[in-house]
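Given as structure tokens, the chain that follows is alone and in the form predicted on its own.
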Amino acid sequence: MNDAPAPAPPADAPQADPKLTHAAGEWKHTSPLLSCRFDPSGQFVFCSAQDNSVQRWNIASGQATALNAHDSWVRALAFNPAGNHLYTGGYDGRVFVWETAAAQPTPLRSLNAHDDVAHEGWVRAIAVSPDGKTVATCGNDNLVRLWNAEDGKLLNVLSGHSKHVYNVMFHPDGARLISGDLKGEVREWDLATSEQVRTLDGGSLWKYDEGFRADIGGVRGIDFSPDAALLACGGISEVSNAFAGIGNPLVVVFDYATGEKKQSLVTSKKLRGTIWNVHCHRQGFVIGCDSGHEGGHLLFWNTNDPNEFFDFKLPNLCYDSDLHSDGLRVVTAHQDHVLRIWRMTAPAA
């Protein structure tokens, strides 16, 4: 998720309707495609495809412009909250700076922690503070590391999760990190100590497999209420088989004040798929971006009731979406190699 929060709406702006969803717009790769974000000035949308490019698609015009530096699949993409910079994560374990609207796109620079990578294996992704200054990254190496955002040099590790970290992102304060891994534990992390100050427990997001021998789960995103009182986890839960990724998609929400769980976001239908990205609009609803065996779906929950509101069915599988900083738009990442936008209003007349 990018960290920095996004402006307030005109008095006078237009609502969001999850029930008013409707195709706003889609652009078609050449390969499967894997994550995608919007900038934060809303003029272009990035996503990654498994032929290890980036691609950056202007919204206005519709053109196409690639992004090439890695050696493997892109996972993590985030901005720094100006909007001038893009950092790109991944499976090659390295991570490349960009600038985001440079006409042809080589890499400004790269963070390294050594031998040219900035973590061993993949990186899982990328969080920028609030005030621009630090960079987080996470990866199977069981370890967050904090950046320099100005020059890349390494300011810290922090260490203490046993699995792959799944995500990380900036508390809006700016004082306080979290990160995830694959058993669900969710790390605090104090920045002007880097101590970590408390583990809360998302579990239910993850499951080892005894027949197969394998951890299935993970907090595969992460995103803060506006008014930073609740965290929202989302992944898997009750895997019957770790093999074929047979599970059911669940949010988690957190009070962040105790600590305590405050609700398990479910489906009303057993649609056997992961939360692959998961958003808290201002409004007050959830958003989650659900894949698996039922085929894609964006999922809507009130906080209050731990069943969806509203499911509405995407046309392809889904890895990964965003939202807007209109808070109309959703943008989806498919199998199908289209990335596809959607929008929260009544269709124009």
Contents of the next structure:
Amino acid sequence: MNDAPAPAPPADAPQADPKLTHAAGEWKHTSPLLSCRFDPSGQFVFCSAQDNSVQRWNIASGQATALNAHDSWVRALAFNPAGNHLYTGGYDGRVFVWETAAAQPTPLRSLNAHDDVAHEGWVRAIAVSPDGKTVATCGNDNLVRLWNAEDGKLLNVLSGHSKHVYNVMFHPDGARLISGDLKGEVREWDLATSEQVRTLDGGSLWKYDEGFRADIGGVRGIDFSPDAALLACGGISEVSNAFAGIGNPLVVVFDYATGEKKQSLVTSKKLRGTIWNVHCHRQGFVIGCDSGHEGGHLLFWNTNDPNEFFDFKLPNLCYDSDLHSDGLRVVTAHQDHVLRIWRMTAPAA
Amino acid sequence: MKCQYACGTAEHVLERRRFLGTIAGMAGAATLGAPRMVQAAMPELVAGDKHIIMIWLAGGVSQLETWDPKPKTNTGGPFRAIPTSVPGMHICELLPHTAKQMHHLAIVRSINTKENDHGKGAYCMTTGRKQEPVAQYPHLGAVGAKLLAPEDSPLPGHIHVSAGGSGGSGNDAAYLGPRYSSIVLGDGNPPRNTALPEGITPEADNRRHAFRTSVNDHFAKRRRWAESDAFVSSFDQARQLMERRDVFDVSKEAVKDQERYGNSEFGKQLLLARRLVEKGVSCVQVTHSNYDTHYENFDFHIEQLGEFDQPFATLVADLVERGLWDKTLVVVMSEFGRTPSINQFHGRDHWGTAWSVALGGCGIQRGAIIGKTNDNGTEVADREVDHGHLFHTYLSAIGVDSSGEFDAGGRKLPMADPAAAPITELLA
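Mind sharing the form predicted in complex with the partner chain? What's above is the form predicted on its own.
And the full complex, kicking off with our chain again.
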């Protein structure tokens, strides 16, 4: 996640209207896409793919540049607040730091806990603190690691999760960190002491399937509302068939002050899918990127209503999304190799 | 002396069968029905000397995430290949512990069963035959029990340690008869009804047994039947099994061994398999579930193979250290593999066209790789084999002429599919 709060828009800035969502650009790769992020400047979109590469797409020129260093799929993409550094985390356990706009990108450094890896097993997510000084990573070793962004040195290890840690995000105040795991456990950590402060119950995003004999679910997407009053966690719930991944997309919205569940955002139709990422828009609505047996969807909710107020059908399954800092555009990474940008305003005449 | 039976009417058989309960059906099957007629038309093996452990990865484990990785291809998925203890042999990084034991094991990478259905695939792989509407063939464990189990063994010859289930008896011996059907240990628990009922003391049970023996002896002096002998034998065997109930209790194993296999359910079940083999059980199947990963194949293989790897590697090392490896055929198999192509849900689907099994121990060449698939695993590129070849190989490995026949009441039945043959280069 890019945890730097988006700058407040000018008073006369255009407002997003999800019901006006329309295609605003696309770029096709040669392999199914996994993750995507706008860079903070909004000049580029980065995406990762099943060919182990990360691709940088210049939105204006359409030029694509490959970032090749990982030995496996890359699922974690994050920027520092200044936007000049990109962090990539892969299923090879490695985290690389890149110059965002380099003409011929090569890693500036890697974050190494030992043996050139940041985590044992997959790196699932990366977050950078609002002041840009600390990087948080998490992964399949059930750990959260904190790194010095300046020199890449390991600062601390936060242990306590009993399952793979799927997501990590800094609180906008920079003093606390949130991590969410396969079992839907959401933990809050005090960064001054590196102690766990409390656990929020996202258990509805997890199931141990007795027939399948495996865990299914997890905190697939996580985001704070701009005022940090709400924390949204997305994933799959009510799994009826783990073999085929049949459940219902769900976003659990917590009242962050109390830690209590405020709302469960569901879908009016049985989409039999998973929320792969979630975004709290500055206008107060929540966006969920859903994919499953009914295809791909961008779902829009108001947090006072459990049902979506708008369901935008995507042309293909998508496994990640990101919200542009202008609040008007969303990018989605698709299984059909296509990176798509959507604009939530009236189409240009 | 040949005994003189009063008669052999079906009515008596029926009444006797109604009498038998779960445990009697289990132990009594030793002497009932077809099995007493079935003989192996071949030289006798040294009974009790060899064993089979079949590890069944239910649902169809992915060959790309186990024995035939294809990293950096369009089908390879996110996992990397790692070197093993056999120079030049690589397996998936999800099996780091197993990789260190591969010098004891072999891989067949060129299986094409042409079967993508769970039930039919399982039938192929466990019987060595295609499923037919007019014929039933026995499970490898039943065949192994028939060939390997001592006639007088107090323990069942064919045990299935299942993932879940409540126990009971399988129906997988076909014409070999119920004696060789699997006894199912649900979740690794001892067979049902093998503990004395509450309120029955051992002394009371002994008195009950003495009374039953007395009555049986009295009855046998006047009317002796094959079925009455079976009746007596079934109770005797059930009693022997009850006396050996601790055979099924892995907590009797040394603490260091329990720790070595780990605390997972599967680890305990593999330790139980080793314990059963060491105590004389001929064939043990352990099922690990579930690998039917149409969705999130990679996450699920991390979880499932994470449970499989360390206990399995421990089993191999343990059997070697105890001198049981060369007497025990160990096979890791599924009903099929999984599609090389990654579906839109990051899953892999059913795939019987080009996949792998791993095996080792009794009669198997160590460190062998048989056959290969093409660069991205979509087809067999060399030495295509199927379930029939594998079944012949298993029998050959335990020292049986797989072209032999069972004699079921005068009817000659080939032990393995006559259209196939052993994979001779895999045999030690």
